[in-house]
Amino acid sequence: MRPPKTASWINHIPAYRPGKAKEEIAKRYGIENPIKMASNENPLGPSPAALRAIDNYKSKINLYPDTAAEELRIKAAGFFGCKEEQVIVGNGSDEVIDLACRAYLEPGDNAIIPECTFSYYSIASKACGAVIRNVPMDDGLKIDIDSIISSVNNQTKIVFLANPNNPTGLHISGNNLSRLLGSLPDHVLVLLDEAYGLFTRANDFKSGLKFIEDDKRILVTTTLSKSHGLAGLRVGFGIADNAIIEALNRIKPPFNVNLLAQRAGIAALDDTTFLKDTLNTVWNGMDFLCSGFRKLGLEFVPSQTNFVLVKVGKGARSVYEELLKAGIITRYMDSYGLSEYIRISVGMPEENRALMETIGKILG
């Protein structure tokens, strides 16, 4: 008996790629601590308020958690500066893209999204059967909105924007965010993924939590992963206009997100000494790496994440093998067509030391 048919798209669908595991750099170098630097999670590891909640409530994981997690939705709305009926909380952030892309794809529309960006956004379109606009970059590595909004036709239902974005660090201005807002026609969905938004420095940045009350067209996805420590929970949250969100809830599955995230996010919101010392750790920890870089000679994109973007050069695969030799997990940049770049997460000062170190050793 043979498997049954999938749908003719699945096929074309690649797999998502992620970041190399400590453990499996352990096992193969046989390195005891690897330093893991490549998947943009908090140095500082998880909120003690979120662990504290946690061990208050492991006794109770035999209940059912809250389907319309309603007390983690009101703190994220405190949080964010929003309506409790304007969130939607989901398995990760990845979540609400997935649903978001049920809820508004159909087979034949397209999505359009940049060509250096979060692949996750093409994998959920495409399991969708939409085809996908990718829209190059300016310059290589700047999102480009008058090629944005040039691409836009009548079967264009979702724009994808990252903002900073994954993987080059760099925000989109208030201004040009208002402008592509301006221009694009009233059926199109735009779903802005703010998940770095909490580390941004840029004075001209502009979230767009501050759009939703007069434009009923965006969603904003964001995530306690990065900035709160809560990766492997997967906490994350849609926020929007009532309509969207009342589109999402309809196909959300019950119970999706499990009773100790919930009761983690809830803490991890409250925890402001724990988002300031997050954040304090990652500017400082930017700032020392950018300026080693300079001193080695190599070029990086200004990044305004938790993340840095390096060139090293035609030899950064090698580069990327010798830092995973000495123990620090970084990433190769070459599946987002970035071959001459590895990406680099800020960690901890002795990691950070360790990095600027090992690579001025292996660049000689």
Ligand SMILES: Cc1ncc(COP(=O)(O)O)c(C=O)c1O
Second form
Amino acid sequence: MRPPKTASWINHIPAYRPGKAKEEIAKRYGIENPIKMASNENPLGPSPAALRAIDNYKSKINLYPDTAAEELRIKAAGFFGCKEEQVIVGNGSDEVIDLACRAYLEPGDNAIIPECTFSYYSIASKACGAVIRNVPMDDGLKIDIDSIISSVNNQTKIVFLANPNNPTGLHISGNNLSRLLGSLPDHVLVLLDEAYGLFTRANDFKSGLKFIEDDKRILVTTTLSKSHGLAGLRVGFGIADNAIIEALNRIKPPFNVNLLAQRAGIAALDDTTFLKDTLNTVWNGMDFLCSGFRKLGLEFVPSQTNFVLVKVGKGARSVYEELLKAGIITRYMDSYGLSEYIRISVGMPEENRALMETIGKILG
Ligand SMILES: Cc1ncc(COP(=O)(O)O)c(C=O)c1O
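Having gone through the form predicted alone, I am curious about the other one (the form predicted in complex with the named molecule); can you provide its structure?
Below is the entire complex, every chain and molecule, led by the chain shown above.
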């Protein structure tokens, strides 16, 4: 018997490749407690307020959650400075990206995606039968705004921009974002992914949230996975003009955000101490890592996020593998076309120190 045939475009989609799990490396190399610096997770762990909320609500998981996640949307609207009806909650921001693709892309449409960015944009767009128009980065690995503008045509339905971008860590300045928005036609949805927006220290960063009141084409996505330590629970947001949110709500799976995720999300958004600690830990850790790379003479891309892209050179794969053997999980960037680079998520001070010492030893 032959397996049923998928839609014709499905077979050509490469599955998402996550960072390696601690358990896998522990087992493979017999290491008791590997250090994971591969998936841009929160090094402090989860928000303690979120943990308490989970404890308080765990006896209620026999009940369906609020499908509209109203309390969480109200809390998010207060946090992000928008109206409740401008917010949708997803099972991670990945789900919001998926909903946007399903709502706006028809087979044969195209989606504009910078060449070096978060891989799920391409997967979710292709799953709708869309064609990807990849736009090369500029010489400094920045998103090339002019090339994005000139790549748009009548068939373009979504432009994807991560700001700041993963895996480069670079941001688009407010001026460049305004210029881009001023040049794109009305029929294009601009998905501005701000998964790392709270980590930016650049004065010229401007959140897409500042534009949504006047610009009905923008969908800002953001997440509690990184800044609030809830990656394992999956809580992400889409924030946009009501018309976009209404469209996404029409096709959203019922009860998409589970009960514990909703309660933890509400508590985490109120946990301002945890967010402050997170930002301080990440910023100090980033400064430590960058000064270490300078001392080793390693080139890196100055980052506005909680991870940094380091140019290790031709031997990058073997440096990555040596780090794995030493129990430190980073991300080798060949699948992003950056075969000389590894990406490192900022860890706790002792983890950052271990990483620098080990890289120093590997590079001699
Ligand atoms: C740029 C970017 N967007 C979205 C996501 C997905 O986040 P979530 O955990 O909210 O699905 C990630 C995760 O690594 C990311 O790097």
